[in-house]
Structure formats: structure tokens, C-alpha cells
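Just the one chain here, the form predicted alone, laid out as C-alpha cells.
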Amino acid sequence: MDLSPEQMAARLGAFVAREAGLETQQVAIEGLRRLAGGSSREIWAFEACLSPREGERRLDLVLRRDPPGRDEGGRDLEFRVVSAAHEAGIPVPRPHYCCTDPEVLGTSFYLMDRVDGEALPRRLLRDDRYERTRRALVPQLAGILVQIHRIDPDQPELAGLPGGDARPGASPARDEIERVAEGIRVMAAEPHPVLELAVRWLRERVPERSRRTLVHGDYRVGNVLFDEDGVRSVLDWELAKVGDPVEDLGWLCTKAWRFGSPHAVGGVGSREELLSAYAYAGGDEVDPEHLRFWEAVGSYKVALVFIQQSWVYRTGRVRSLELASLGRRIAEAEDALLELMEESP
């Protein structure tokens, strides 16, 4: 179902009215526009003008949905995770309504408050106006992760999270490695000796034990809104799961998310600073080798992402030069893996 903005606005108005207990004519949708970003999900912004008898009020909202023809589901679970994070005091957009009925907009979606802020990593790392943000970011990101990892993943509202029904003694780390290895085996167009070496290296270093917590799954610079004072909001919870909390720390350190900066943590700080700030905020003491393991898993996963994107091009599903060029970037992830393996005891 490919709807025009006018059709979307009309259907959104009817949906918001129903959810708010109003008549359709009491809700007007204004300024509906698609926002940049959201590579796997569409993001739309608009104002909802609600006019009940007791007075008018306006909501500045964002709609997050699967692209038309690609309803992958999971928006309901993502909505529930964001709701749990909001209840826990984590800086996320306030969630309002969720819809899984494809008759409304064609695919699943949910609505949340719009939060002002910047998300582009290059502006964070280069603009003078964000100098103070760069200094404050690592402690803030570490503190927010501690809050995320304190959310009870077994609460009924989070039923259905990946990893939540893992068998006793299961290893989230080993499961993640094998999932990525299988994807590389199926989609790679040519041999990748570095990745074959890396998976053996990772299998030999799977942590024996790890705490089981809620994991954001894509916690990195680029998925955080910020302003001159620091973090405004944490975005993109679609990969949330139950697993090892150090996975979030390692993903934050993955070289792909430094955007050319020499600093390991999102281009703004050091690993030592991150681990110290995480412990200071009340998190566990983390062994640097445990962090290195998950950082290596991060680069291994990034290699799969580049392989997947180039596979989409090679199979003719999307004829995009951008996707084709990403195949060349597999070497960047391989280089990061070689560095980590060489530096490890």
C-alpha cells in the first residue's frame, strides 16, 4: 500500500482520533513530512491538533514504520521496549500509540514525541558548537547504558524479546557469532580469509559467564540525539534483546562508528574512560578483554552488514551504486579485526 502524504494524513487523523477517544473531525494532521535517516525504517514528522470540547492541544509527533511492502513486524515489541525505557527514566521519545493493523498505513508503525537535537556524527566530531558535548558524551552514554541494563528483561511487557527464552546455560555470545558466520557463508561472493581467521579467534574467546540483561543492540553514535549539553535522546531500539550487557559497550567502541576519529568510543573518548564511567555510574567492572571480544564481534557484524548490502545489489533486488560500493568497505572491518587480534594477549 503506497499512500500519498494526503492519504497518510487522513488515515493518521482517524487513527489518532480513535486512540484518543475523539471524533475524526476533532483531529487534524498538519505538516506531515518524511525525515532523512532511518535506513531500515521510515521516519515521518507531523503535528496532531486535537480539539476536544475542553480545549485544543497540539502534539509534535514522529511516526516510525516499516517501508511499504516490507512489513517485517516487531513494531509492537519495539514500542513496548521504548515504553519500558521511558518508564525507567531513560532519555527516549515519549511513546504514544502503536498500530499493527496493515489496513491503516500498509505497514506496522508507532507514534512518539518528536525530540529536537542533532544526530549526524560528523557534526558531533567536527563542529565547534559541540566541543562541550564531546567532553560530556562518554560519561553520559555510560550512565545511560547502566540504566538500560537495569531494566528487568523478564517483565511481562517485554515478552518476546530475542534471547528472552534462551535455554539454561546458553551463550548469547556464541549464538551471535554463529548467526553472523552463517550469514557470511551464505552471502559472501568470494572467500574472506580474515573473517575465517576472526571467527576462529572469537570462538576461542567466548566469555565463560556473563550477566543477562536487556541489551539495546545498536547503541552507538548516530543513534543518539544530542545538543550543546549532551545526549537528548536514545533512538532505534529495533534490535533490542536479552544478552550480555558488554555487547552494548563493545558495539559503541566498534571502529565503524568512529567516523575517522582516532578515539575508540564513538570518536570522542577512550575505552578506559568508558569502562571507568560505566563502573562509576553503578555498572559492573568490565574486563578489558571482555570488551575487546565484543568490539571484535562488532567489526565481524559490520563485515556482514557490508556483505549483505552488496548482496542486495548483486542479486538485482536494488540497483544502487551506493550498495555496490559498500562491498569494498568489507576491508575496513577486516582491518579493524586484524588490529584487535594483533593487540590481544
Contents of the next structure:
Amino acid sequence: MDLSPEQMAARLGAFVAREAGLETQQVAIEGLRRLAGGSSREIWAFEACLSPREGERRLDLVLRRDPPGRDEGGRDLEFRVVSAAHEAGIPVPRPHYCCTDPEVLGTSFYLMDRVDGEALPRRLLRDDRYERTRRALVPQLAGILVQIHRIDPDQPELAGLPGGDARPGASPARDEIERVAEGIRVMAAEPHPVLELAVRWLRERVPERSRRTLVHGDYRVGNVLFDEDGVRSVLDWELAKVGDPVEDLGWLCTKAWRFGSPHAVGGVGSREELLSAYAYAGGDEVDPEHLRFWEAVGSYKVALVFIQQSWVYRTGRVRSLELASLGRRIAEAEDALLELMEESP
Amino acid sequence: MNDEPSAPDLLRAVERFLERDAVAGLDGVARFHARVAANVVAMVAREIETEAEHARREWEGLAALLGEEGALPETPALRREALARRNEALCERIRAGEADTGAMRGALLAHLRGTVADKLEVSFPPRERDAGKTGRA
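Now show the form predicted together with the partner chain, given that the preceding structure was the form predicted alone.
Below: every chain and molecule of the assembly, starting with the one above.
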């Protein structure tokens, strides 16, 4: 379905009217525009002007959807996860309506409040105006994680989350490692001794016991909106799942998200600060070895992402300059893995 | 023998054009891609200058770890093939558990530290690491 912006606005107007219990002519959609970012999802912004018989209100909204023709059907689950986070008092854009009917826009989508804020980690790390934000960031990110990990992953509203099957003997950590290893085996163009060594190191360290909670799945500085006072909003819940909460802490420490800074946590703080802030906010005491394991899984996954992007280029699927250059970044993930293996040989 | 400027010098001229002129004259996605392009040609220039030395170091490290003799081929393409074969042999040893502990592990980590540092010198030299460039994809 290829819609012009005008057609898209008209359909959105009818959808919002239906959801809000209004007549179609009582809703006007204004300023519909596509926003940059959201590499695998399309993001649009617009204003919805609702004019019932009494009172008028304007909603500043963002629409998130799979690109046309690539409906992965997960928007409904993502919407339910964001709704649960919103109810738990976690700073997320307030979710409004979700639409799984492909007749409306071609792919499923949901609508949420538009939140102002900066999203570029490099500005966070370098601009003077974010000095206060940098100091507040580690405790804030840790506190929000504690709240996320307290959400009941077995509530009926979250049915269908990956990893939700709690069979005895199941190990989400082991499954994750083997999934990445298989991806590397299939797509890597050349042998990678560092990655061979890393996968053995990881298999040896799979945590025997871990808690089972809701996991954000992509918790890093690049996925939060911030301003001069700190975190405004946690975004990108599409990889949410049930698993080991330490995975979110480890991913937050993964070297790829430090943007050249020597500080482990998103380029602004240390692992020790993160773990003590997490415990202070009411989270579990986390063994640094357990954190190191998940940080290494993070860099192992980052290696696969670069291998995969280079593969997409090399096999001629997408001839993009950006993808072409990413294969050379595998070395950065290898460097991070070596560092972790040297610390704990 | 080709005349001057050398291949790396020509690539650096392209890098300068991309960084100074193309980036300034473009916006949005094209501007971003111009930055990426500038980084890519600079990377290729560094690879041309360092490939023979890096290949020799990696070859010698692999020879010591594997206990294999043999000369490194003369041309870059054959060097890549030969290095890939030895790296595959090394991967088999790792998969067989030979580097899980002991002297082999220490020697292997030291070797890999060197090869990764060489790769990073090409793809991500220290002077760029903290330069805050936004064009790094």
C-alpha cells in the first residue's frame, strides 16, 4: 500500500476519530511529516486536533510502524509493553492507540505522545549544556532499570513476549550465545579467532541461576531522550522480552555505546557506580562477573551486527556505502571482547 | 612505476574534497554519506601503507602459534588467502579446546591483541577515536 501523505492523514484522522469515539469530521490531522531515525521502523509526527461538541484538544503525536511491505506484526506487543511501562511510572512517551488492521495504513502502527528531547549520545557526552545530565545519568538509568525489572512479565497484557516460556532448564543466555554463534558462522566472510575464543569463554560463564524479569532488550544511551535535567523518556521497546535482568545492565556497559569515552556506562560512568546505583534503587546486588558476562555477550552481538551489515552489502542486497564501511568495525567488537577476556582469562 | 602523487596521497586528496567541499554543500543523508565516504577513503589509504607490514606480523604470529613454516606470498591477494588459511587452522585449534588454558592461551591472547590493534590502526586510528566525528557509521 503506497499512500500519499494526504491519504495517510485522512486515514489517520478516521482512525483517531473511531478510537476517540468521535465523528470523522471532528478530527483534523495537521503537519504530518516523517522523522529521521528509527532505522528499522518508520517514525512520523503530526498533530491531531480533536473537536467534540464541547471543548477542543490537540494531541502532539508520534506514529511508529514497520516500513510498508515489512510488517513484522510486533507493534501490538510493543504497544502493550510501553503501556505497562507507562502504568509503572517509567518515563516513556504516553501511548495512545494501536492499530493492527493492515487496511488502515498497510502495516500495524501505534500512536504515542511526542516528547521533546535530545537523542544524540555525542551531544550528551560533549556539550556543556548537558553537564548536569551527565552527572545524573547513571543513577537515573539504574533507577529506571529497577522499575522495568519489577514489572510482572507474566501479566496477561504481556502475553507473547519472547523468552516467556519458563521451562525448567531453559537458559536464555545460552540460547542467545548460540543464536549469535550461528549467525556469525553463516555470514562471516573470513575466520575470526577472537570470536572463536570469545564463544568458548562465554559458554563457560553462562550464569547458573538468574532472576527472570521483563528485559528492555536494547537499553543504551542512544535509546533515551534527555534534556538539561536528565532522562526524559526511554524509547525503542521493540526488543523487550523475558530474561535475565543483568542483560540490560551489561548491554548498557557494552563498549559500542561509549562513543570513544573511557567510561564504561554509556560513556559517562563506571560499572561500580552502575551496580551500586542499581542496588541503591532497590535492585538486586549484582556480581561483577555476572555483569562482565552480559557485557561480553553485548560485544559478541555487536560483532554479529557488523558481520551481518557487511554481508548485506557483499551479497548485493543493499549497495549502501554505510553498510560497506561497517565490516571494518568488527575489529572494535573484537577489541572489546579481548579486553574482557584479558580481565578474566 | 606510476608517477607521483602516490595512491594514498590521491586518496587523501579525495578525503579532503569530501570533508571540506562535499560535506559543506550537502545536507541530510547525502551529507552523512559524504562523511562516511571521507572516512572510507582515509581507511583505504592507511591500509595501502600498512598492509605489507601488518600481514608480515600476523603471519609470523600465526607461524609461531601453529608451528608451521613457509613464506608469506608476495602479492596482497595471495597474502589474504594464505592468512585466511592459517587463521582457519588457528580457529580449529581453538574449537578443539587447545587454547582454553595454559601457555597457548597466553600466547594466543598476545597474538590476537596485536592483530586487532593492527586492524584498528587501519579502521579506527587513535587520533579519530575521540575526535567526535559524526560521520563514523
